[in-house]
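Okay, so here's just one chain, in structure tokens, the form predicted on its own.
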Amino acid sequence: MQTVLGILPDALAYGMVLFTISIGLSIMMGLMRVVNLAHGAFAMIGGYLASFALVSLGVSYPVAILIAVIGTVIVSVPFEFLLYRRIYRRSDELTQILLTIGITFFIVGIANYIFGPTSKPIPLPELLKGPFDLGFRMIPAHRLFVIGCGVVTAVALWLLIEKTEFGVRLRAAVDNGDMAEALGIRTQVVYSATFALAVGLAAFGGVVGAELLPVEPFYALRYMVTFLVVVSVGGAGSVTGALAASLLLGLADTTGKYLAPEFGEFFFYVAVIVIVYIFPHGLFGRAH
């Protein structure tokens, strides 16, 4: 029991990091039908901007997060205007994969040219550096912060998609774009806003999760498969599915590394195989 209680907080924190970053990709794939392999690249941009703001500009941690999110959305605007608009609902998945993998390598090259080919530190504020006593073990305060961010993100997204007019317009535009336009919904504006939301979430996750997924020159390529796995296991477009998948995979990966570290990510992918075998459309996915 003591071992379980010792592993659980770390597994929960890692799962929330996966969720915070991957949920933007889930939205893109599930609601907008875009296989955006460049999602990790936008998370990397957020991490780079936060590191620059903290180390070079000396701003506070919350301000660095705002700079990272807003800056990444601004950086993404030309990509959305020139490239992504051409693949919303109008291209096959192979075209989307080729286009977004090209964008990934482009961003990796530009980021390394501007910021250099070294890992980028994201210093934490004093409040998040120390340990926190849970009663049965000590845990870094930052991990509690990450868990809190994941919970707030999940609730806010669910409310946005299920309970707001924007969510209704988005689901209408996805289900039948032509009909939605005929009813006066400006689908292009809805798609652009959703893309900005997904990119902003990627940047936010890249910053708050940097302690567990360090920001380094090949971040976008190193974690691309991990983010895709979370979306596939959870079911694209499902906030609940992405959260469940992140927590399950985080638990499998953390437990495996605690008990048998020599196996690396073996247990993570075993869990993926088992879940996908039992739920071929994802935990909360729908057959199309």
Contents of the next structure:
Amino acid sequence: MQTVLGILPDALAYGMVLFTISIGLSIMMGLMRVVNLAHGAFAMIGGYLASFALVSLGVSYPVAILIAVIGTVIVSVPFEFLLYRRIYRRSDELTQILLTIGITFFIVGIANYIFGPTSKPIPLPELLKGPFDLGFRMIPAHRLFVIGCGVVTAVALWLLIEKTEFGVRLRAAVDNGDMAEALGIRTQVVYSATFALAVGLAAFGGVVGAELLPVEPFYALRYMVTFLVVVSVGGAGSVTGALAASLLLGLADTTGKYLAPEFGEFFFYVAVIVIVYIFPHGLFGRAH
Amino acid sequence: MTTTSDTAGPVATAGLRNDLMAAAIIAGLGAIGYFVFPDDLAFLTRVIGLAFLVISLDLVTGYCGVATLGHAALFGVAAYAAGNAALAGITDPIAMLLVGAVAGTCTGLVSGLLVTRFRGLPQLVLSIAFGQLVAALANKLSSITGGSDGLAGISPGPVFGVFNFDMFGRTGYVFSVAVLLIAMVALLRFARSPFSLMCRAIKDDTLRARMIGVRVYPRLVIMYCVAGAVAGLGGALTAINTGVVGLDSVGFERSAEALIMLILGGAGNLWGALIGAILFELFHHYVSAASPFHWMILVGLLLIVVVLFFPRGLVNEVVRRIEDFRQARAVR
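What I would like now is the form predicted in complex with the partner chain, since the data block earlier showed the form predicted on its own; can you produce it?
Complete assembly follows, chain above in first position.
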């Protein structure tokens, strides 16, 4: 019982980090059908910017998050304009994989050229440093903060997609891009806005999740596969799917690492193979 | 591995001429490497080992349209198998190659059964998951893989009982070129066989292939087994030549790099795979000396440029230009 209680908060926190970062990729893959392996690279840029803002500029934690998110979106604009636009919807997976791997290499190289090849600290504010008393046991306050961020992100996205004008256009573009275009929805604008949203969410997740997925020079490559796997297990374009997949895979990974640490990611990938084999379009995905 | 595709007389001679030309080209390239870069033979031998991996990847990606990011598993398992065989006393290099090919085929079978079941994203993710699973196992089963230290102490015996492996890597190099030559000629024939042509048909239009009665899944699995054998030869060669097998031989980076090499050279063309491997490794060799991060910037840019401007790969692009030129002249 003690073990279960020890595993659960960590699994939940890890799952929420995966969710916060992956949901942007999931929306992008659902809408633009782009297998964006460079998604982790944008999370990494967010981490680097936040670290720079906190350590060198000395701003407060919330401001650093804001700088990271907005900065990453600005950095991503040329990539969207010059490269991603060419591969929306049309291209085959192979082209997308290679282009986005190329972008990842490029970003990793440039980021390390600018910020130096050491891992970057993202110091937490005092409020999040200590333990938090749940009544029956103590857990690190940061874990709670991460879980809270995940919940807020999920609810906000659900509201955005289900309740707003933008959400309506987004869903129309996802379901049938050509028809949406014919009905007067400017799909290119929807795509660009969604790309910015995806990148911003990646940066946000990269910063708040830095305790669990530390920001280091090869971050973008190390977690490249993880985020893609989460999305495909959940089903591209589905918020509930991404949430379920993140929590499930977070649980599989954390449990595996607690109970059989020497096996590394073995259980994570066993879970992936089983789920993808049974649900090829993801837990909550739809066949296209 | 050869199938009876060339039954008619003239076609058979054309096929034979192609085979001889292929053999001559590889022997020529090998000789250039031997005499022009006598101090870099170990590097060139490494390139040949990797070229097998890329050619193997071409069989499944270029011929069957299977997008995979876990292909290094086939290569790595074979390398470990050959290494273990050597440690167990089977030190004859040719026997080690056979062990590698068999191990590669078995891994290819399992991988193929799993990966070719679906198309698109599920396929990609299953291939990644399979590769990562093998990598995690290689790390865990340190009794047979040496874990993160790698499997060391592999010392192959002389080739045919005569030619000892020397410290300059000359024997290893000549042996590798010979294996490459034989494998390449066999595979070029295989690529012209009805079986491979049908795989191309499946790649171009799976639904139509199914409609005319082609059983898609078994074919793709068989192709995966062939690819496994080829990757296995490469893995075994690497184990023979370097004497060690490390975790990097099953890693995700190895798989991704192989895919980059293939696209650089040109998928769907065995020469493209070979040239891509050579070009990429040369590029790596000369650029990465500066700094690993400068290397990444350059390789990223290279990849972006190739995907945008030469989507069919350098070799295919050159071939197309030559064809265009010929046709233009013929018209005139």
